[in-house]
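We begin with a single chain expressed as structure tokens, specifically the form predicted alone.
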Amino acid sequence: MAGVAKQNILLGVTGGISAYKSVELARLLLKAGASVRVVMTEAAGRFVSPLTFQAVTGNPVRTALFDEKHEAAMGHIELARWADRMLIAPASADFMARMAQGVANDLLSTVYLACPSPVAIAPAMNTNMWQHPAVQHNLSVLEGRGVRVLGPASGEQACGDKGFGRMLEPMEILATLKKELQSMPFASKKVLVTAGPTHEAIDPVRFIGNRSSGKMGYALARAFQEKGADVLLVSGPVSLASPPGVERIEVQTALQMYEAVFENIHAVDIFAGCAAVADYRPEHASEQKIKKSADKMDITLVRNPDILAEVAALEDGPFTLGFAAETEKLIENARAKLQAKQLDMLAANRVGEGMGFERDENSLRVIWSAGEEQLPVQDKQLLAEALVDLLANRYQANE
């Protein structure tokens, strides 16, 4: 799972006479292993012709956003859905603009804004162009949106002025990529997570849950994001915000997330359950508001699915890491879980007064058939990237 070899890479060029380098990084990378796709802008055509990255890739060059044979099929969707990574080499400070912008006038732009994949760009322009407070405002927003910028160099420019704004060398954004993804054990790899809980209605005003917050599984999403994977996230109600490229999936009830996740587990290469899923749901529920007459009510309650048990038990399923919060014995009932649901790897911690739920920091001991490991109290995100780390070296392990 380390470098770039077999991962789908597009390349965006754009004009500029930095185009020429182009050609080189786009041989560079398939002697490296990658598949290669090339879209061109207009502009870019002016310098280096379509025909030359078709002969060095080897596939054909996508030019027009209006190409009747390809967009029957809406080919620029098809293509931002192949990518594992779009490298944009060279950026011009025209195209960074539209970037900024979220303008989508031709088929690099349009494939950009659907790409759901990790964006780099190798800018290259004229060092005064490039020192502009406008070119530097969108820089700004780009890194901002989690676009990785990669240069420029500084060095004599094809204009005679010396500084920087020259591209990168064709090696030196390999390397470059070589040394991040070997950092991503999980690029190329998709991961469903669960988070927060679930809300089981008693009446249109009332509900059974508990006091999950979510930000365990919202930090873990973003955790495996970080390291590459392809994050979806099905999540409970709580009033947190996205993970910035995480598609995420809204449900209330634990017979939602059981459906959310069924239709999707069988394309996920790893399942992460750390939603606090209701056991039970009142066997009806009433369509009216509930009036306070009675001194008692009874409330017939009925088993919820069990989701992660039915995940892990799949032939040829995910990779499954489930959650435990425990009251007491913690260590004896977390192992219990592991065995009785045969998970891959169990993440517990002690909830209770001042413990686990609606906390901003939390500690886990992390278990699985052969070992254990203790992570320490501290930040939730924090821990989320302590507990993907230990997760990446099992699921290698299992490979």
Ligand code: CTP
Contents of the next structure:
Amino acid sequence: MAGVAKQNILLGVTGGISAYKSVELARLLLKAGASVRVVMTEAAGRFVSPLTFQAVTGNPVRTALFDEKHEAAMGHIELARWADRMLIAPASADFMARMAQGVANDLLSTVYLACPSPVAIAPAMNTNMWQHPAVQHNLSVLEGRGVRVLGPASGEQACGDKGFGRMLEPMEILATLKKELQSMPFASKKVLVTAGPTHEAIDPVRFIGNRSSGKMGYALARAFQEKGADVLLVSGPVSLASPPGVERIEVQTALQMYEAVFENIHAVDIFAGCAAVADYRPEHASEQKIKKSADKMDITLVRNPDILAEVAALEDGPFTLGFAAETEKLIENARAKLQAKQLDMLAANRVGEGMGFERDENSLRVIWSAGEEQLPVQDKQLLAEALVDLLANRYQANE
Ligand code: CTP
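Now show the form predicted in complex with the ligand, given that the preceding structure was the form predicted alone.
Time for the whole complex; same chain goes first.
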């Protein structure tokens, strides 16, 4: 599917001696079929002239935020939207610090904050600077937010020092980018994942819930994000952190989950219903805490909407992946569910004694109309990655 060809790449160049290498990088990206636009910081302009990049890319090079002529042609927000990817090479220690802090005091840092697409940086600096705890801290902040870090390489530096800090060679940056894009089957696809349990209130302190920990849904969201998707996670109450780069809407009840899903579903290419949605909710939730006065208590439950089935029934709806937790007749029940809900794919797992919920490992039987595959017991993150690979094949076949 996606390679470097036809990608809109916004190349950010910051101040450092290796800025001259980025001219070659821009040329290689163009040769590989990408569209390239360059944004330079003021410091970068001290090392290489914007005109050099302009001559290589054939596009005007932007350096200033408040440039009326350029803003009228393509404003900084449009520029951020235009980019399928942002690549900042070289990324100086100063620029990494500004990225980590969210400082938007020039055009490149502003575009970075406004850019919803994946961002990669190729750091370049003196080896002592690279090793400084402040730089390493910023690095881990950026990695934690899903910024891809390419390099740096080790070797002799312009200043004479030896060690890590050299910018990767343009050919190496291109090769890494190509490899990543080839393993990005969901580049520019929007995926919505539901995860976790729902809590259906009985009164202000009690609810009906289930044992779902959300681990599988969160692992799935991370796996989709790592394969290039723009992921929205609609999550019931769990104690997990959002995977890096994943947007999350938190809900409590099935009705809230339903609303959050249908507010967003129209832009979605793939829907993965991984939440253990409560099938029923108390008809009336008491406004005050219920006192234990009577010997017996009846709670009338009413059906919740089936989010997955309703998404699958949409005209021109997304590709749908459902989950089925079964205690018996796994394959028979799963096939019936695939049919009944008209899903594209269903992942079934056995639950009960020591299996399924609240565990770090699981196995899945994945079925679709004309086939099935068993994914063996493994860590839920690895399992999610295998499931996403399988889904990529089915999704591409459907397209
Ligand atoms: N699901 C949903 N909304 C509901 C109930 C379930 O979106 N109100 C989705 C779950 O996220 C999961 C699949 O449907 O992907 C699970 O279905 P499951 O609860 O196992 O089966 P049901 O269809 O509810 O049938 P049963 O409980 O009778 O097995």
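Residue numbers count along the first chain shown, from 1. A quick note: this is a predicted structure, and the numbers were derived from the prediction, not measured.
message: Please check whether residue 316 and residue 232 end up in one rigid part once the chain is divided into the two parts that move between these two forms.
response: Considering the two-part motion between these two forms, residue 232 moves together with residue 316, as both sit in one rigid block.
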